[in-house]
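What follows is one chain in structure tokens, specifically the form predicted alone.
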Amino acid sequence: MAVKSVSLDRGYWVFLLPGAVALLLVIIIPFLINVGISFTAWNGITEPTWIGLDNYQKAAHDKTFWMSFQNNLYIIVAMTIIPTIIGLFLAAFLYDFVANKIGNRVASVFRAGYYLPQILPVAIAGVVWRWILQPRWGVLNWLLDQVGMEPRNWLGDADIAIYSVMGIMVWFQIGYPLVIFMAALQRVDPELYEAASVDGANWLEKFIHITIHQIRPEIFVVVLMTLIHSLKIFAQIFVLTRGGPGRATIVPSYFAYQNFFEKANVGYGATIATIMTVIIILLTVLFINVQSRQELREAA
């Protein structure tokens, strides 16, 4: 019997149909939608009146907008690359002394207890957190009252509250590089490691020059994912400082959350979240862009 030969490049469209409808539905007529709610003034109520690029040249002078940003750039720094460089050397030493020299078991005791903040639900920890640094009978003031130093009013103060978001964001977010790049560790050949040893090499110089080489791809995932959660972080900011004191730690997902919800202004909300989303969609392009040619070098 003649068995009728299957084209193996025809038919896998159906397959991709329901993730592409999702995406459609979820993602870009939202988008497509906001984008236009973006040229408009609109209550949420009434009919949208049409201003062209009013709401955009409105941002672009508006102090708590670009106040917002710059508070931003603190939680990259909070979220990105304080996380990523200390979820590096972590990782290197859970995976290079303590399942070496104590078990495997320990480590992923210690994994797993870095990665709690992660699964933890938002609104708990952020309560949890206003408890310890509640400025008159939080258990960091009294700590520092033991020891003889001032108390602060670590979330009310606002010179001081935007460093308070950053320790804490810290704490949230560490966990996810260190179980990234712990994963990433085991597929590096230990041969290499046994050469750099008979050349003279210390744990320092094998660090920089095979780790952080053979795992570049994790960390260019580990940097951009993290980056666009820093970008379009929300809730944190909600349960702790609400934005306050004043504009201190306002960032503008909370800024646009604001004028959507609190000020009736759906037309400048849509705006803020619409040169968000643009600028996250650049710097992914941009980091995909600069990994495709990194490895494509690599391959050369």
Second form
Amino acid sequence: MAVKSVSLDRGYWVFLLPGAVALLLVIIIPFLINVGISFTAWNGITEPTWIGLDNYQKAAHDKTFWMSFQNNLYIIVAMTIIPTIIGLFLAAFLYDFVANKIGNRVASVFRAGYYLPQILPVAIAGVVWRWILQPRWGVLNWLLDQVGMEPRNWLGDADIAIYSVMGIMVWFQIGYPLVIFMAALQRVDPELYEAASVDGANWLEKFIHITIHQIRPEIFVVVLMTLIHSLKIFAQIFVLTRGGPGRATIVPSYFAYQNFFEKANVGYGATIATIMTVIIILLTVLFINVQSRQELREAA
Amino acid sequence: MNASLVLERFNKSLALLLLTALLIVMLFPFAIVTINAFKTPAEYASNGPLSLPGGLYTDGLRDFWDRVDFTNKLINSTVISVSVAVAGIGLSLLNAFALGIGRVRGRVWFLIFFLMANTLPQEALAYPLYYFAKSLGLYNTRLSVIIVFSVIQSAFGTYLLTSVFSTFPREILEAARIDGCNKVQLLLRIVTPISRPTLSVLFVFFFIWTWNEFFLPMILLVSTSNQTVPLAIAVLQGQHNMDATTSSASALLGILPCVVFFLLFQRTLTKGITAGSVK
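Alongside the form predicted alone that was just displayed, please also present the structure of the form predicted in complex with its partner chain.
Time for the whole complex; same chain goes first.
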């Protein structure tokens, strides 16, 4: 009996083989090769030549490279900061006021409606907005024209294109934090609010000291996940502006894509992709760290 | 009526008014695309985008459907997404069985490994995958996309399923062991049936995520006959100078499958979004 149970507890690693080999072939090895390519000059056809850190030095002095990361900060504002803040207020309002005083069903109808953009593939969301913002016959310019305001080339004007993209991303993104935060609020003890009311706390004080404090873990997850998503943004830019006009809306992933497939600068494309990866891995490590600390705290 | 009651009613109406205004803004793009997909180009030109269509004009939709061979795109997307969901779950199940039930040595490191793989940007895999696919003769085949995404999705699936399996009731495993169950039987007859609810959440997730993918499918699938729904619609936007109504018909065709999925899988999804985020 003892021998048998030992043999059953071993040998599980066999089950890990297919998945681990697949991961190695499709993700790990391609990733390492990409890092390798970043140290070469390569047009994708002839033999690559080793150039060491030249691509990284080139990136450090490349205005387009810096522009792409600067634009990414705008995207982070639109995908992480604004949706998280709006999501917090909206979730608290729907959960506290609407669900309690008007009805649970009304609150869930609003939640579902605000969430709807999230079900779209980002590429399709881009197609929809490109249609609305079309300069000649688009809806937005038509509306502006009706009220006597100046129509604009929302995606084609270098001064405003990035703000148009930001607006679209806020629209697309709000549903995600809202749904997560509303679920999180369900586990907040209502007695905390009652006790605070007895102590004479106003709405804002309760919001800051109880709501935000209690759902900190979810806020953290939302911020990190959306940060990672915004660093990966590609399809929206591809559909809406192709990084333009000029380089007004270029982002790192689109810049990498251009170097890979349009400019035949595979080495430089790989460099940009590697730098993106380093940033994302640092964020993920932070995520794992905080999450395991959180689990420890919950277990204690 | 006393004053505080009046105030409360006023607050309620004001709240509803503000929330409804925001709802209209959020739903406006869906509504505007839908009504204009059913208009004739002449109607659009004379009445503008906000008027309701005079009749159900479906030529724009049909035109676009035929032009891109939308049936073919739906088949491509379905074949790819279902295959990825099934293969991705298979891989995740095997991995999680070893890590969560078998608790193989070094499982924490394996888990970290899978989580990392899940967050890597696809840009950092794109060129080598493109190059491999070309040299293996898999370039421009649906199979290439199926293989790549089964593995990518399994990285998340492994992470989620392992955390579910690590709380799997040990008494059940013990009982099965005493009954003389071997590992394969344990996986197929005990663990898999009991974790069906989680597996169905994963199936829906993998299916929809794969359906929505853009970057790698665009790089791996070059000919239109192999492309997926979002890919075909998005790529066509740039190429043809389409008029307003055909354009909105194309957007509507991109939206519709997702709305259908949302209605079909709503409960699973809302459960999953919140479970997947914190667990």
